[in-house]
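Only one chain comes next, encoded as structure tokens, the form predicted on its own.
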Amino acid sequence: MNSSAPIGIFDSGVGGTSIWKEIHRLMPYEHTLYLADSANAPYGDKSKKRIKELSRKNTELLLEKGAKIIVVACNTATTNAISELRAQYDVPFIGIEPAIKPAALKSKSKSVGILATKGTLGSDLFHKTSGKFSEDINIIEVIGKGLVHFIEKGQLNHPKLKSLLVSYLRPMLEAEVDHIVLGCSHYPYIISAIEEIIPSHIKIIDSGAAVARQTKAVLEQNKLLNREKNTPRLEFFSNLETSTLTYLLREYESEIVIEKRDF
């Protein structure tokens, strides 16, 4: 595999661009390919079988385009499909799952909230991870039903979104959590909306920066890190409308290419 080949990234929609931003910030000369499977968003309410099918489809598309590594920028796809993907395809995979460990280790109230999709919270991998900390920590799991819908439309300040957040955060506040873990790559886009609802001492944790560091480490281990300081190709493909992608990536407008493709 050529080190100048692109990093492939896929998500159930636009949310994984929060991961892409961290990857691009850390490795600004890497070429990237991003698939937004918005036509099938969210993955969180789909069956495990369907999540695996979609994850394989996305993987094969990225491999066809020459990806040297694949970042599964979706908590639900990671927790339900990544072990199967690693077994089936001969390319490194980077997953994303809720950052329970750092929240549990840093918590002083011994109470941590996790906002995630049904697919993530119901997965075997999530239960295995959370089980390591649930003896000492009170973990408040809340399904963020409906949140991805608003984020996919770019409606980050919609009154109904804020109303949903109030109801989802209430049990966490009642349990006196001091950390809230975002268990969906879409959710970093609503951090400001969450911060309007919670007290300032509560820390919000997402996995973006850690995923970027892990991606770089695996590229280095496999001698696949791009050492050339050329202008990178930054390509984004969506199988639905592209207006939300354009909006969320507006600061990179002059650097990126966004296309609508059927896949």
Ligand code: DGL
The other form holds:
Amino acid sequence: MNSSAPIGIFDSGVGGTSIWKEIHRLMPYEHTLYLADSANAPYGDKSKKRIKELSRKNTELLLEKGAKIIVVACNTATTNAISELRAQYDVPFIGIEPAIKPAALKSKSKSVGILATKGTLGSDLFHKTSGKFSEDINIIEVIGKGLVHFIEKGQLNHPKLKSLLVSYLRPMLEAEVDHIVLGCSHYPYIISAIEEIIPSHIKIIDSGAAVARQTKAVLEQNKLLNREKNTPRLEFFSNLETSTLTYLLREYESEIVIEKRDF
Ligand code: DGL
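Which structure goes with the form predicted together with the ligand, now that we have seen the form predicted on its own?
Starting with the chain above, the whole complex follows.
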């Protein structure tokens, strides 16, 4: 594998760009290829079988385009499909999972909230991880049903989104959580809406930066870090419309290419 090949990243839609931003910040010379499978969003309500099929489809497209590593920038796809992907394809995979561990270790109230999709919270991988902490920590799991719909449309302050958040965060506030883990890569885009609802002492934990560090470490281990210091190719493909990608990535407008493709 060639170290100047791109890092391939996929998500059910635009949310994984929150992870792309961390990857690009940490490794500014890496070429990247991002697939937003927005036509199939949300993954969170789909069966495990369907999530695996979609994850394979995205992986194969990224591999056809020469990706040297695949970042599964989606908690739902990671928790339901990454072990099969690793078994099937001969390329390193990096996944994202709700960061329960740091939240559990830091919690003083011994109560933490997790906001994630149904697919993530219902997965064996999530149960395995949360099971390690659930004896000592009260874990309030809430399905963020419907949130991805607004984020996919770029409606980050929509009144309906805010009223959903009020109802999803209420059980966490009642349980006196001091950490809220964002278990979906779309949710970093609604941190301000969340902060309007919760008291300021509650910390919001998201794993994007940790995923970028892990991606760098695995590239280094495999001698796949790009040694060339040229302007990178930063390509984004969506199989729906591209306006939300354009909006969320507006600060990178002059550096990136966004295209609509069928996949
Ligand atoms: N962004 C995804 C995640 O991290 C999936 C959201 C969805 O499509 O339901 O879980």
